[in-house]
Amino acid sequence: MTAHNRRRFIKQAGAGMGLAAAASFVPTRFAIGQKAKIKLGLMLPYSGTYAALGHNITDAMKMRINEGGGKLGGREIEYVQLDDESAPPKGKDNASRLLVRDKCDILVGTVHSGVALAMAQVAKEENKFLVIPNAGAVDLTRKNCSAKLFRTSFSNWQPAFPCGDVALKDGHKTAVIMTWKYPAGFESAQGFKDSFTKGGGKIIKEILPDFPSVEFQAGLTEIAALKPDCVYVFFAGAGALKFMKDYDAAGLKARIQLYGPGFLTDGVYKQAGSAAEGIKTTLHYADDIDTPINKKFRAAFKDQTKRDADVYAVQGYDTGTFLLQGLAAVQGDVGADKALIKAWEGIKIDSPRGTFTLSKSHEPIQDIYLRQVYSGDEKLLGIAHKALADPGTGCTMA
């Protein structure tokens, strides 16, 4: 469906919707005053395998904005939430619904990389800002980078790249990679391969179950037969929990060291229990970073949600800081494109993960930590890579 046809479809959907939208449209430029609310379109997963991630991002972002006074640049906020169902085929129409029908000023989302790529295309067509609080598709800040696209999380390559060096330092020379067959999985695998093979390691095989299948037994049987020194996997949410339990039940955890980016364990290692013990991961956050801001954040999130904070909550929280600082710089004028872009490009965020800035391709430059689950908790072992930036290959900022 073309951008023109998509807009026409959405405007005509429902009896009289097009006329109602036309009659009620009011420009939200700052020049007309600060009375109009800023409309934030939150397109995130609120059901399915990534539901917990979407809720933590949303709740932490709102918590941070409320800490900052509950307004953006002096203007009140209207949140328009939409469950993207982690379904790439619905991505463009859902994004259009928020930007065209609901006339959101800024689009925030999502978790699934395939959905985020669709969102980015629509945001560019509609000339709107897109802020990505999770999805790590590398093309978003490489060949598809855009002046109005910013990411407050990571590229899929970033947390994975240092993990290859960790495995080598642990003495491993061969590895099997297992990941869902979708963009995030491929890109995470590539990050691990880039460092592991450069250091002399060999990838024996890549096992690729369909997303979001949690039937892992065939792959686990193959791993047992191949007998690699280690295994690197990319799974998250409910799928990660199921994989860890299955890996342990197959008797592999005791024999073959398991590695992954921190999404493997974050938010689910407590539920995994003994199945998570000993797993090493690399990520841009660790629960026990010993700083006042991290301790305060974790306590506040727990108090407000009754849930433990994780990396997804941190990314939501930092998205709130990102929005607060940028819109304060332009006094809430979401139409001041050049000034807002300049403010966000020069941003410095004091985060629970540690202070970070943005690269020229609008990607966080951040520390990547080494963590390991030990005695039921995830322990910070050290920094696997200091101030790592995604290469931004192919980015020519438009």
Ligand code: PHB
The other form holds:
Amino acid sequence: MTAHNRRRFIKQAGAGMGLAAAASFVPTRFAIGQKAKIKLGLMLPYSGTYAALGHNITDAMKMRINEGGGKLGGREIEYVQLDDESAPPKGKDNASRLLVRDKCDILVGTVHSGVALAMAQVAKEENKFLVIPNAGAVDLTRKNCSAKLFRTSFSNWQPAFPCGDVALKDGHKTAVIMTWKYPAGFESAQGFKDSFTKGGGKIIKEILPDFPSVEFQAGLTEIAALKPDCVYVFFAGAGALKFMKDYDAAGLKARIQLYGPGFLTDGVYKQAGSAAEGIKTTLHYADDIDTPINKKFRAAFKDQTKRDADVYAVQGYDTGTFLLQGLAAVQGDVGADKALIKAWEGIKIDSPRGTFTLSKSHEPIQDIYLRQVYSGDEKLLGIAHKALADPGTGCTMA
Ligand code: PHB
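And the form predicted in complex with the ligand, for comparison with the form predicted on its own?
Below is the entire complex, every chain and molecule, led by the chain shown above.
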């Protein structure tokens, strides 16, 4: 659907709304004063394999905003939430619903890279801000970077790149890669390959099940036959839990060291029980980072949600800080594009993951931690790469 057709489609869909639709044409932006609510469009997965990720992002973001007084730049907030189902074909229409039909001031989302790529197109066409609290699609902070697009999470390359060096240091020379067949999987695999092959390692096979399939058996049989020194995988959410269990049940965990970006274990290692023991991962967060802000955040999240915080909750929390600080700088005027971009480009976020700033391509420059699950806990082993920035190749902000 073209942008023009999409607007027409949305107009038709809203035609039955009568007066309510007419009322929504009244400018609700800063023009009529600070009292107008700021509309935040939250487009995240609330169903499917990434559902838990979407909920943790949402709950932690709201928790942080409430800690900051519950307003953005003095304006009350109206949240408009939409379940994107991690379905890329629905991405553009869903983003249009939030930006065109519902007239959200800022779009926040999402988890799945394919959906985020669609959202970025719509946000650009509509000249709206997009804040990404997870999806790591590298294009969005490389050749398709853009002035009104910011990421508070990571690029898919970022947590993966240090992992290749970790595997080499552990003495491994050959690896099999297994990931879902979509941008996040390819880009994560590339990060691992970049460092592993540069240091002399060899990738002997890449196994690519479709997203979000959890039929891992054929791949595991192949791994058993290939006998690599180690295995690197990108899976997350419910799929990651199933993979860890299957890898263990196939008898591979005891024989072939498993690595991945920390999405493999975050939020699911407790449920995986002994199947997660020994898995080594690299990520821009670790549960046991020993700082007051991390401890306070974990306790507050547990208290409010009865769930343990994970990297997704951290990213939601930091998105809350990002919105609070940026909008405070412009007194809630989302229309003050230049000033808001400047404030966000210069932001420093005190995060449970450690303090971070943004690169020129609007992407966190952050420490990547090495973690390993043992005795039922995910332990921080050290920093795998200090202050790592995505290369941002091809980003011109044109
Ligand atoms: C992505 O699609 O970019 C993605 C999804 C889930 C993760 C990490 C990255 O945990």
